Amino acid sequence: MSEFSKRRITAGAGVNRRVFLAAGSAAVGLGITGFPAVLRAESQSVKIGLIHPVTGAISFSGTQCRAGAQLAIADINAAGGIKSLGGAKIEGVLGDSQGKPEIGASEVDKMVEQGVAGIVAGYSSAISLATSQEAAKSNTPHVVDVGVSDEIIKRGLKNTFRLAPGYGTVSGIAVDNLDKINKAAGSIAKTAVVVHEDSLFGTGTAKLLSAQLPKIGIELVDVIKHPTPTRDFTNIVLQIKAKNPDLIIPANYYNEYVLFARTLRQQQVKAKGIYSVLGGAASNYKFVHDFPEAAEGIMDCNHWFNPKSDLALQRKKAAEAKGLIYTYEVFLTYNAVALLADAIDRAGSTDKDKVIEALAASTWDKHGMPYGPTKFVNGQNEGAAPANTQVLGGEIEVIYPKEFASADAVFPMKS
């Protein structure tokens, strides 16, 4: 057996009876119908490629993405598979980008050779940019799960779709909501520092914020970038302390975010607020549970589920029952797989043109997010929007949009 073949899995293969029944119960609880069909499903499987950085510097997030994808596949298969294809089971074909765009692209080639009907990838913007470009060469449908760069969508690739918002939308809404929060507090924030990682994600977000923050009366007194990984934030935090900004705005990945926030607390930096935009840890239960004092009061504008959605809460409960931390990587990749499976089902075929056509016409609404039904324009879901969260009392609460909010914003943050 080749190394690549060893890495292929069929979700459900090797799953014992207890897990199988649990998955079936979860599927019924999620409103997915047709469970009896699984008993008669004999059709050939449908392969979906899953490419994530499960080794390397951003492996925590990549592993979370993979777990979300596998949860979705288990639920779909337990609910009867692809019904229009006679109940065909979905088979996840796993790839590891190692956090490197060129390796992610090479994984695409391997998967195309294996006959995948579509690909879900690839957590970071740089990797998603490479995997979607490579998939376009073979006209393979590609759903981006987390990558936020707007360049991913702007290239006009007809095979590429993104359910979640890009950083142009996120940063615009983040600044609008910051303006509301600041005005409600008497416009006490007048200066800010942005700290960002130096790849496509962080650099692009910082550029957008640099243009938008002055429009709401906040002077940007410094923009500080750092590589991933970074193991010591002391010098950066001392720079910030010297400038004494009212707001600190981080945009980086999980490990760096945690270390940065802990260093801010250790150095007793007294900002009026830490307001993240796509913060890698700010809306993450692991950070909140492991370092509650460093996390308390931090606000974020990021991907988040609708806390008033029964569907979202049931998925969260099911994921946590399996020992997972319910991070945005988990539910965004779950949704990306479910969106692709829905398109294959409606296409009634794994023909790539038909699946792409079905994705483009999608009105899928089983996401449990603060979105409406999908409406793709040039591959971007125009109905997608981020949510503002704040860590309050050790919980991650939604503070905007108001129709989804579970708490009011606390600003300035308590020292």
The other form holds:
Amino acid sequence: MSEFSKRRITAGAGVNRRVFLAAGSAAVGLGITGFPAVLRAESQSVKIGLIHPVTGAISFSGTQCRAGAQLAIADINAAGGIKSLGGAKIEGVLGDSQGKPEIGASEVDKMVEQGVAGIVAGYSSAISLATSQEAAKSNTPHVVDVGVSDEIIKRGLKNTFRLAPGYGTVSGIAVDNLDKINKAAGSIAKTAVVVHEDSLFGTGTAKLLSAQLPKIGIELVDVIKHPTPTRDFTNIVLQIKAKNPDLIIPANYYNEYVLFARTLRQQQVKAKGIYSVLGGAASNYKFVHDFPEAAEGIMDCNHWFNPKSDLALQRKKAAEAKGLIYTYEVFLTYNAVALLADAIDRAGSTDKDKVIEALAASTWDKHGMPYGPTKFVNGQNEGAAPANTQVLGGEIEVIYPKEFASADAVFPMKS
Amino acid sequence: MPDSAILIPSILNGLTMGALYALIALGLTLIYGVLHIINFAHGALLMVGLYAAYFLNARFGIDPYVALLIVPPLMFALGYALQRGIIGRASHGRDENILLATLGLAIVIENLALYFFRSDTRTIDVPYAFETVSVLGAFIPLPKVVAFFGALVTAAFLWLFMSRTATGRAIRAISKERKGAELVGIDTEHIYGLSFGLGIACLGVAACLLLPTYYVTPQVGEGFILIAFTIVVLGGMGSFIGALLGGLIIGVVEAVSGLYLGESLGQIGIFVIFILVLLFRPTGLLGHKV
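Show the same protein again, this time as the form predicted together with its partner chain rather than the form predicted alone.
Then the entire complex follows, led off by the chain already shown.
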């Protein structure tokens, strides 16, 4: 054995002993300092994709959605994060669909690559259709926040869930409640005009109303569609004026609703009632604040929180303290994120199959909505229902369902 | 088929909307038609004017019509600074660079507005918002009547400015022969700045006249930009009277085709007229052959 080799072995033996001791100390050290590292690994943040139209023609609504989602994430994280994952914090991964379905879909792909545990999207029906379908390709759990088209749920995608009602349910309940309101007033409304935006939401809603209104004895004298954005509503209002309907039923987005309501006043159109279906603006504090006179008496059948729920009122107060206008986009997206977080918590994992399974079995009831605990059938929460609101004395009051009502309906509206 | 009784009110409304479109197109025709700058930031700058008028009203209670004394001069200064500081420098005299510079500006301005103002829809409440003037049995909102005459006055002012003042003559000289203008001692960079500023000041006027009946969001300009370009080409590039006429025609065509084809399909009427004019009169209605 060469001198070099001997020294190497000897030294090796000595070093080995020292290494052993050092390694042992290090192991103990790691046991102390490394344990939190293991904990940190366990409590790595859980990414949730949030895709909303924060630029483009419907960006007001998209921004409201994003704000609602961020409020939910802040609340969940402040309450200890995802407890079954060692208190893992939720991290919102933000995406902008720009109001376009194809961009929404490409945002899904980016988010899947970033390893999101689920996606909440996409405000409009057309975008929600695209995002949920794209997410289905990678089996990514997808909760629809606002999109009301029934097509979103009817496709049988296993990954897609919606807490809020679709427009089939909303228009059905809207017509039922309108019938009650009309009969209570002596059936004074006999004709109506529907004014709707021309994408999936407005067109679908108008189609359902066209089929249902004649059943309650209301003749539909015209259905007028318009694009988003529409710069001027005078033509539409002139047509309405010529038809002189008892009821005007708008189904469109906020900016168009504002212009439409203004033009109705400018052209001095008098109707017995303005009864919106998912119209938004009449269930919108901003509209009521900005146009108190134009808003007075307008009714809406829309997503609305339970005004008798302390949880809902606390959230409203917290949102308003942050300077937010508490529109339905805020609380629906808040709930969509909270629902997904609850499912991840119950799944105890970010495994997509497990989260989807947990969502499907969800009995979540922390929504502050006029719903019971969630019960999903093919991804749709069966207990979800809209509420009827009316602007009375500058306040948004709930007039139906009766168990949540804060006021009685005033019909015909005062002109 | 709509009631024929609403045809006249619809045409009158089309004229008032057309005047508003013309107001927006007036600035563009100066910038695009005379200086050959394709200003993609035109819509974004209209939005800046609308926010300026909005905040003057919301914070200081200044009526948008009083703000006509404040917003257009501010917009002129902004336009001058943008041309001298960014567009002129970034372009190095090349058209494609100008195009990119103005497109970039539009994106930056819109995103700054989104950052600072969020995408909230903002409106103002003025006491005359719902006042109407009865013309031939139609109710025309007072703010639209004001906008109509505002557009006429602005077009006349611009025409006088361009034909009667030394600066106007210098602008026209540059548009025809830049090198020649430089040789006779015209400060072309200054004139470019002035022209751009003047075009943007027109947007300031449009913003003040539009706000009483409209809303403002960071994307509000997008709804007007395509129509403004159409009007400029339709009226004849560089012609103020052409822009006014083009605006009124587009307004009426939009109103009437919307009435008979439906609002969604009615927009087609605008482009049908546009294509027809270009087919039979490629220089636009009042444009001159170069």
